[in-house]
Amino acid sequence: MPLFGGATVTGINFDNAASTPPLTRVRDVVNRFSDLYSSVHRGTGYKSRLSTEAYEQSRDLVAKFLGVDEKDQVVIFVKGTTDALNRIAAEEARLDGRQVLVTEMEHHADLLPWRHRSGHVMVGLSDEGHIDLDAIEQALKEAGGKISLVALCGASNVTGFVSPIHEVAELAHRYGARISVDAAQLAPHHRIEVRPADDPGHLDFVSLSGHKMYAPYGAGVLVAPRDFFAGAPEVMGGGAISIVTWDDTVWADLPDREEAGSPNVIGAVALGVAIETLRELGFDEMLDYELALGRRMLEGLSRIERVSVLGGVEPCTAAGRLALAGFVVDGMHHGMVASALSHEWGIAVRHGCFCANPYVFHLLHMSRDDVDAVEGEVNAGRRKALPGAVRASLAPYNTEAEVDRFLEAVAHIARGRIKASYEQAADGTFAPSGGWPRIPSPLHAVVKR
């Protein structure tokens, strides 16, 4: 990676919560499969039959990975978690007068579809930012049966806190609601068990994205109860029907009815290979390694003056926290910290509110008046005022040496030892005076290489 001053350094990717690179095995399978790819399901040619087999085998791998009982639930390939949650919300919106319960922790993908379709009830969190089971139960009680769904993230992309999804599922079912788990952050690190439908803690809906599971080829998964999709699908087109006449439409059985158009076969195959590879490597072993790195990172951040970790520095544990830290440096804009980490140290992180504005506002202890003032600035086109934090998120391929280099970099930045002069653009981002080093035609460079 190019650095300020002209040097280069081996880059460090601590932005895994946003997206992950492909596993080598996934990349190699995709490259080989590309020579055999063809349209699936109705083609009689060899490539079409082979592609169909690979596509459906990937569906089976997802079902086994999550412990899905396919008599009661269906595995649907979608574009990603956001697509999956919007599909649930579109169907849920048909239940007139029913509401969706969400928490302040949710990613915008698990908030906005309910807010702007079904209507939602939002419950608060503990001061540190943990799920409040008592608040969820109280909201369910007070709703008197009007809440039909509880939408919950499996793990936060801001603090790494792991949600008690099965305990929440039991509460939801006790009060006549279903549960939807946004597993985008949880699935790459934890085995998730859907559990049988007669288990009080079973999960009704699970959504996840391949690009966060080392298969960034545009596919995701929605697991849903078979009886949920009662009417016409949200997305209509070829493959979703049994027959169309001049006057009538007969919809196909699941999952075809919810997979209209030409599916992303290569993306589904990539996700299946990633799941198979992660299972072979061993989730428990990978998680133990990640958590050890996470504890090293949190302990190191806690020792740096002027650095505060969102949600506190309680250690990373399998049931409690992923190897992820959102943090702020007192007196410094989060954008400048992130820019300095990249430009002067070659360390990729993320900054901002991580598509979870209400949660970040909560963790930063902002009042409603504070938020209203920021909203006014943003509406006026002045995004420089947007609050936020810096996030470092780890994966099994990261190392202790990388964590130590990151901590050294944060310590230097927190002490004001910054080499470049940074300017903030109108959109709130920071860049060194004179701009970033020019990247000559990236696509051409990759193809040429």
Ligand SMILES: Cc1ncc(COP(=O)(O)O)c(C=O)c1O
Given for the second form:
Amino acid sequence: MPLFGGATVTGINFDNAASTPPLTRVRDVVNRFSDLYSSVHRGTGYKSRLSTEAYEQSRDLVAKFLGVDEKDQVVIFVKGTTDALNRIAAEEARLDGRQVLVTEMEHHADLLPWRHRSGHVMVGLSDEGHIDLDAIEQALKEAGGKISLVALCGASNVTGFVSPIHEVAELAHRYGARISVDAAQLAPHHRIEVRPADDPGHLDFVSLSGHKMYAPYGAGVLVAPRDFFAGAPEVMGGGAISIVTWDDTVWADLPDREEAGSPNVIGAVALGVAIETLRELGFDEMLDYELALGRRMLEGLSRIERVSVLGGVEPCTAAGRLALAGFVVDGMHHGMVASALSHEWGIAVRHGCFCANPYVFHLLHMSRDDVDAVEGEVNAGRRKALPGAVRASLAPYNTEAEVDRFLEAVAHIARGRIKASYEQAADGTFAPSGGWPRIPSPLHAVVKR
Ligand SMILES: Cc1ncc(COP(=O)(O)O)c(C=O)c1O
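Next, report the structure of the form predicted in complex with the ligand; the form predicted alone has already been given.
Whole complex next, starting from this chain.
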């Protein structure tokens, strides 16, 4: 990566919660498979038959990975977690008068579809930003059977806190609701088990994204109960039907009826290879390694003056947290810290509210009046007013040396030792005065001037 001052360094990627690079094996299989790729399901050619087999084999790998019993549940290939959650919400919206219970911790993908389609009840969290089981139970009780679904993230993309998904599932089932787990952040790090339907802690819906688990080729997964889908599917088109006459439509069986249009075969195959590779590497071993790095990072951050970690540094156990830290530097804009980390140290992080505004407002201890004031500023076009934090999120390919370099960088920045000058744009982001070093896009080699 080019740095301020002209030097070049090997970059450090601490932005894995946003997206991950492909595993080498995933990339190699995708490259080889590209020569054999063709349309799936209806083609009789050799490549079509081979592609269909690979696509369905990936579905089986996903089912095996999550412990799905395909009699009760179905594995549907979708674009990603956002797509999966919106599809659940579209079906939920048809259940008149029923509501979805969400927590204040949710990513906007696990909040807005419910808010704007089916209606929701939002429950609060503990002060430090942990799931509050009592509050969830109370809300379920008060709703008197009106809540049909509890929507919860498996792990937060802001604090890395891991949710007690099976305990929440038990509560949901006790009060006649189902549970939907947004596993975008959990699936790359933890072995998730949906468990059999007669287990009170079983998971009804699981959504995940391939690009967050080393298969960034545009496919994700929705696991859902087979009996959930009734009436016409939300997305309609080719492949989803048994027969269409001049005035009648007969929908196909699952999963086809929920996969209208030409599916992303390469993405699904990439996801299957990634899952199989992670299983071979061993989730427990990877998590142990990641958490050792995570602890080093959290403890290191807590020792730097003017730095505070959102939600605190505890717990840092496998059951409690991912190797992820959201943090603020007192008196310094989060965008400034992130830009200096990139421009002066070659370290990639993310900053802002991480598509989880209510949770970040909670963690920053903002009152309703504070938030109203910010909303007013943003409505007036002044996005600079948006508060936020910096997030460093680790993966098993990161190293201790990288964590130490990151801590050194944050310590320098927090002491005000910033070499370049930066300017804040109207959208709140910071760029070096004079602009970022030019980045050669791979398209430059293709596009003729
Ligand atoms: C917790 C959580 N849920 C949902 C999403 C949305 O995932 P995607 O953008 O892959 O649809 C994200 C993405 O950052 C996330 O972190």
